[in-house]
Every structure is written in C-alpha cells, then in structure tokens.
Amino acid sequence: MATDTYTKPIIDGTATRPKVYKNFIDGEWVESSTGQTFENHNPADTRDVVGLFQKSGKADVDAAVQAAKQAYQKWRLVPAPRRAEIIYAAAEILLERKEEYSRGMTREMGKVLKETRGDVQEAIDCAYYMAGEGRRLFGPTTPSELPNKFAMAVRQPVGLCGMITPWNFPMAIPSWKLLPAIVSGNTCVIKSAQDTPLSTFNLVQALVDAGLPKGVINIVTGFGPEAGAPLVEHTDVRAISFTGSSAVGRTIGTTAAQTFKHCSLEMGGKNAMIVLDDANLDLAIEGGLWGAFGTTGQRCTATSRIIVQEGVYREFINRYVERAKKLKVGNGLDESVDMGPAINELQLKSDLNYIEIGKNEGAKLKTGGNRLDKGEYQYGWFLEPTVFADVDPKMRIAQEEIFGPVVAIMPCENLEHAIQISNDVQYGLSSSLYTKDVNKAFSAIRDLDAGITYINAPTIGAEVHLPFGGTKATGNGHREGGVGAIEFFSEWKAVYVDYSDRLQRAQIDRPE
C-alpha cells in the first residue's frame, strides 16, 4: 500500500501519519530496494495502523547477508564473555522498556497485556540465561590413547545464520534464536513475521543500544516468497532456524539440504491434556482454560485436545463450558479482557472453517463457534471461545492443528487409553497429565510421545533454560532453549596436541 495513506489510530483519536520502519542492514536503517511498504494493522481494530514496514526483495536479503558475512570476521574473534556482556546489557534495557514494548506488541499481535508482558519477560529471561552461557561454552577434555598427547573438543560458531520467525511470540521466539546465535559467535539475518515486525525491531534495538556492533544482526521485513525464500536459498547462509507451519518447514528443510545448511525446524502441535478421575478438577479446569484460550489458542503448544477419564467426564465438561462462556473477549489493551482477537482475517476464516468441520463430523458444540463482529468487535478479528465435546479421536478437529480458540474434549477409559489417544496424531510437541498418582505420572512421562510433558499443569508454559521442541511432524530433532540452542548454533572441533616430538599414529602405534 502507498506510504502516503493517512490513518486514524484508535489509541489517541488523532489523525496521524503512520510511522515508517526501515530494514536494519549493516547498522543502518535503510529502505528496501523495491521501494514498497506494507501496513501492520492492529487485529483488534484494523483502523489502527501500527506502522509501515519495508516489503523487501532478494536484493535486500543479499545486502543483509553481505553485511553479516563481513561482520562475522570480527565478531567470531570477540571473546565469548564480552559478547555475553552486550546481551546482559540488552536484558537490562528490555527490563526498563518492558511496558512500552508490551503495549506495542498487543497493538500489533492482539494478545492481552498480561501475555505480551510475559512475551517480553521471556526475552529478558533468555538474555540473562544466554549472557551466562558466554562463560559456559564448555567442551570436554579427555585422555589420549597415546602418551604425551592432549585431546579436547571446543565449540566454534557455525557462521552466518538466517532466522524466520512467527507472529505469535514476536519477541520471545526471535530471542530464542538470535541470542544463542550471537553469544556463540555467529552473525544473523532475521526475517520477522509480516504480521508482527515491530517487536523484532524492539528486541534488536535493545541489543544495538547495548553496544552490538554493526552487521552482527540484520533485519529484513517482508513476505515469505520475496524475502524468506532468498534467505533460505542463499549459499553464504550456513544455518537456518525456522518456526512456523509444517508445510513451510518441509519446503525449507528440503531447500536447506541442497546446500548442506544446518536447519532447525520448529513446527506444529496438536497437544493433549489428560485428566484422570483422581485429578484436582478445579486445577484441571483452570489449566485447561488457560492452555486452550491463552493467546487465543494461537500457540504451537496450545491445549487443543482434552482427554478426560469417564468417571469425571460429564462434570468436567459442564464446569469447563460454564467457565469458558464467562471469558471476556476484546481488545488486549483493556486489562479486564481475557482473550484477544485472531491475528488476521485469514486465520479467523480458518478457525471458522474448522468449527464447521467439527459440526459436520458430529462433534457436539457446547459453546462458542461464532464470529464476534458487532459493536466494539466490528473492526477486529474476534471469535468466541469454542468448545466441542464427545469428539471422536479420528475427527479432523482432533487430528489437525487449528491454531485458534477451539478445543476438542473426548473421553477415555484409563491412563493407557488416554496415552494411546494422545500419541495418535502426526505431531509430538507438548502433553500434560492431571493426576495425584505419582506412579501414573511417571508412566505418562515415559510413554507420552512428545518433546514436553507437564504434570498437573496445561500444555503451555515452557521456560527458557530447558529444551523446547517436539517429535514426529513437530520438528526435525533440534531443540531451542537452554543448551539445546547452543548445540545448534555451534559446531564441535576436535583438537589434538602431540608434545612427544615424534610421529605417533593413532590405533597403530599402541604402547606395548
């Protein structure tokens, strides 16, 4: 859209030209080579234009890659503790700006303020954690099999890394990728989600203000085919870290393999929460509401299935539905709101389509299912919290990721039956179990086929110091968070120092 369009932001009621944001390449804010921009709208009120962002093309990606390639030659030689000090300083800056950045995120993404504050806090937590890793990039030393010979392994940076991030956690997920990458000595080009570019800008601005050298991180905004694909294809990019749909991830993985790039894929989920007869039902209902409707269900870890043992099945449904009906939907800037809008019209239409699929499959719609578009909702992408009951595990609404505030409840006979239902999907990201029986809890931890398992908590709530990722179609085996991120963004080098002053041939010259 043209950059001279005037809009009337809702937040202050005055006619204002929306701010134009530029790409960040080699330490400078620059316009895209295309000369085009796109609008970033508030999904709760589409009259509110958060800003205009660059609609970048291949030339912009090339420039960003070149800047990162040049910066790498110096950045990789900066001692890791010094790199970590910059990250620590950025954490302090983010802490000071937490409320400002949270409110900006709510405007561009829609989720309620308590959640965007948590999103920014997760970036802060990640920064503090990764700052500590600057002094813990350990490698093993080990005895050599030959005399007068020293053996060890050291971590080295991968090189130039590309990141493609989603819109649902627009600061937290970029922090998961950028911070372990740069503390390991890599340089980066990030293509932020077109729906939520502002929060990535804010994260990088904090790093720049903390003293990050030019070219170490570069931002290119735009759309997948024009900006994302050239980044994945670029021969100078040595690693790609992607979070998004399984369909896109499959394409990225195939493309990355052609040039032997390291490739981390974090994709979909169809996560189940199991509630057994002995569970604290009050706690399970609270957890199930938060897991299903937090972030409007727009989490890869969202509780999209609830499997309830027959003894408490009807009671759980009745109480859960009653509570779901009371959730307040609205603009996330209103502190009293429980659930915000869908991110955009396309996602809302997809949610509504799945609701129709559920009805046609014979699931019982217990509450919700309708778009909210009257009065205060008329300019946003709002949907009622939606609950289906008596869902067959083979129904599409029980098998496919919806990524909206739609939950499917189904009965089970016992724990073994529940685990069978939980595992019988293509994804394996998160899982949870509510029970007071420690034996059953540990059996579930062992048998649930997922990268994450919670006991007496919903399927959401990961912490930055533990590995995050899943099995099956959820990912390709790599993990974000904790040392798993360091593993992806570094490579091992084995080092042998022979101080015998003679040729020693391993496996041949064995001492007698």
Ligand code: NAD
Second form
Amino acid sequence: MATDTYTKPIIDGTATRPKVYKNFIDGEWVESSTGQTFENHNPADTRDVVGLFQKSGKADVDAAVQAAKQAYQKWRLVPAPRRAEIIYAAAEILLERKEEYSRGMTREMGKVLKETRGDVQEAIDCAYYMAGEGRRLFGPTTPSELPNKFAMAVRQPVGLCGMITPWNFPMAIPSWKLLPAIVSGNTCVIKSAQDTPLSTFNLVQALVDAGLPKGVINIVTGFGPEAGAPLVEHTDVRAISFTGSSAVGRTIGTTAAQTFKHCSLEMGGKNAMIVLDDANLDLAIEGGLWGAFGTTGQRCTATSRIIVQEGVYREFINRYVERAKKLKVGNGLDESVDMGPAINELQLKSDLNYIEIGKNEGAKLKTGGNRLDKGEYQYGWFLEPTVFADVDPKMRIAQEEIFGPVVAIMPCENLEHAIQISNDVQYGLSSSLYTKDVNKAFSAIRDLDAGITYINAPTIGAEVHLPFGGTKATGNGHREGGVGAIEFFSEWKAVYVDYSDRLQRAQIDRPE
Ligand code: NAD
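Next, give the form predicted together with this ligand, keeping in mind that what was shown is the form predicted alone.
Next comes the full complex, and the chain you just saw is listed first.
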C-alpha cells in the first residue's frame, strides 16, 4: 500500500492532481472494471478534493470475493493468538498515526478534530479488545448424558464476510466489523461509504503494515446499488454486516435472506434524553448540547429529542437555547470550532426540509434554521444549530430520523409520561435520563425500549466492549461491540468425543 495518504488540497492553487486510490484486492492495488472514479470532497470546502476513488461494479466485487475465498483456506488455520498479534500491532500503528488519520477524516467528512481523534481512538480500543479475544474465543464444555463421553462447543469462523458501512464513523464502524471478523478466522470484503473511503483505507493500511496476509481484507469502493448490492447477493458470501439507514437495511436483509446469509443490520435512531425536575440542570444542558450537535447531529445515537419535565421546562429551554446560539460552526480542522458541516448537499437539503416541516407543523423555532453560506462558509454544507421547542411527540420532526443538527424539545408531566413519549417511535437505539433519584433511574433502565440507556449522560458515548445496537427498526437482534461481535462472526460447532469403545445412543441408552 502507498504511504503518502493525502494529496495536497487544491484550494491554494498550487496543488497537483488529487491522488487516485484504487481498490485493494488480494494485496494489490487495482483499478475498477468500470474504468470510472468518483471524487471524495471535503464538506467544509468542496474545492478541496481528498482523492479520487474507484467506482466499482459487480466484476470488482466478484474479484474481491474470489480473493477472500482463497485467503480463507489459510487464514482460518492460523492460530487465533497469532491472528490477534497482527491486530495488536495494528493498534500500535494506529496510535502512532492517530493525528494524521484524524486530520484526514475531518477533511473527508467534516466532524471536528476532537471527534475524529475519538473515532480513530475507537478503532484503537476495538483493536486492543479484539486482540485480547485471540486468547479467549471461549466456548463451553458441559457434561454428557452418557458415561465416557466428552461434550463441548467450539467457535468456528463463518467464512467469507461482507461489510457495508456508513460515513459518520468512517474508521470506528469498519473496525467494529473487520476486527472481530478476522480474529475469528474469517476473511472480508468491505464496501465503504462513498463519502468516506479514505478512513477505511487508513485502517486497512495499518493492518497490512502490521502483517495482515493478502486477501484477508479486500476493499471495494463505490456506490450502494453498483458495489454494495452484488456483495449482498453473492452466494459465496456467508455473512453481511451492515450499518446504515433502515430503508437500505430492509433491502439488504431481504436480499441476504435469499441465500440464508448471517445478516446483522444496525440502522437508524430517534433518540430521546429525558430531564426530570430533580436533574442537575447544568449537567443536562451540557449533555444535551453535546448529544444533539456533536458530529453535527449525524450520529445514529444523536440526541434528537429532549423531553423535559414541566417544573424545569422553560428554564431548560431558555438556557439551552442561549448555549446553542454560542456554538461555533466552521471547518473542523480549526480547533476552536464546535460543529462542522453536514456531510453533503443532499443531507443539508434534507435537514433544511425537516426544518420547514417543523415550522409548518407548528413547532416553535427557538434558534437556527438557516444554511450558512456566506464568507468562510461559502464552499461548504453548513447549517446553524437548530432548536425547536413545544414540539408535539406526534410531529414528524419528533418521529423521523433527521440526521442533522436539529433538536426537538417537548414537555412531559412525569417519568412515566416521558418514557411513553421516548418509546413511541419506530426506532430503539439509545435513550437517556437525567435525575438524582436512583429509583427513577432503575425504573427507566427497565422500561426504556432501546438497546442503550444512559443515566446522567446524553444518548451518545458508547464504549467498544459493551453491546451496541438497538430494538425495533434500529436492528435485527444482533449486537456489535464486545463479545456480541464475536457471536455474529462465528458459528458454534458442538463436539462429542465418545471414549467408551461401544455404541452409546443418546436419549435411548439410559445408564443406571
Ligand atoms: P445509507 O443506508 O444510505 O448507506 C449505508 C451504506 O449502504 C453505504 O455504504 C451505501 O453505499 C450502502 N448502500 C446503499 N444502498 C445500497 C444497496 N442497495 N445495497 C447495498 N448497499 C447499499 O446510510 P448513510 O447515509 O451512509 O448513513 C446514515 C444512516 O446510518 C443513518 O440512518 C444512521 O442512523 C445509520 N447509522 C446507524 C448506526 C448504528 O449502529 N445503528 C451507526 C451509524 C449510522
């Protein structure tokens, strides 16, 4: 792999042509069969082209699958602790390159540097965790019902795994998928998000530099229907791990079922933070700003609804809005900036459309609502942090995933009412409660219908060793993170060893 990761930005007028990135198949850099490329733009300044990437099609996916299939025969036999050593070494390399990769990520997707450093750190954390799994991958032994017979269950790799990833966590999400897959002995083909292919390359670069054999991970870049769908349809692919929108997830789940693939779907959210009268309001305001406007609201776990008890409702809104007005929007490479741009024009238009919907539905726009496109903002997809208050829980802005810096605040009478509002959406990813009352906290942990509940913290902040995923339209029952990921990327084999030297029939022979 090439080591000069970045081309020079073209905005100073002195740059050469942007670097062309090729697909990574069987350890080689190869052009796509279509002969076409697409541009990866900086959303804070679209004159800055991060690189040209291959616009791949079915033939490229087929070649990548073939390479992964071949590599699987050797990789599955490499002892798991040896596989883990490569992952551990990759973690060390990522640590060394953390700043470089974080800057590249901010440039390709816009979120502020402290967050892209967190994204790379998440891949590092995941690598250390999964390296440890190489010496665990535990399975149970259990007594047999027959004498002189040994029973156990061992984990086996699934085989060839396909990954399809979104753009909002460009290195963390690929790491959640690739690392548990390879430590379990699988080989992979990843189709990264078209807006953020560079960070997938950087992650795989670290693994290759750490000694990953050819063909174990293959990258195909391009768009969903052309490069993603053939991976889901391919009969040799035994598992698909997808993170993205619920609409695309539904298609992928339906297609994957045709060939009985393992299929893990991590999808949208409409996460609510509840603030009760007894909450530490300073803390709740701080958390609510971070949850709603971190990553420009483009997190599946973003705090997109805030449900506030009547006693502190007005005070919360006034103070929250004052703080939201002061957030500095701009290029994420500037350390003083709080919030970067939307990922692309389509997302910005969708955000603005939801703001119009909110106004037409009668919600009170307290701050924001406008595109920023003058002066320093003119070449990017910037939007003001936007706060709606007095939102009815049935309004579309309170029900649909916006995926932008738009938050809907609504009142509630008590905890029970708040939980009912929080649960009354199609999604079930993250949830949060601010209170000092431990009884209320534990009732909420029991009753919030979501895969994640935070107490006295906003809806964002997952750690790699805990289960990650959601209920209802957010997921299909799998979890990423920690051992859940190993569950998905391995299959159980039950093993019986009979050392009695005679035929023993289970259920039929019943020894005294
Ligand atoms: P998206 O669904 O548009 O795209 C995700 C990936 O799927 C991309 O790589 C895309 O190219 C690919 N794709 C699109 N159509 C396809 C098709 N027909 N066949 C195969 N692949 C196809 O989502 P996005 O805009 O990249 O990301 C935003 C969405 O992701 C939001 O809904 C967000 O909530 C969700 N998300 C969920 C989680 C989670 O863990 N639950 C995490 C991050 C993001």
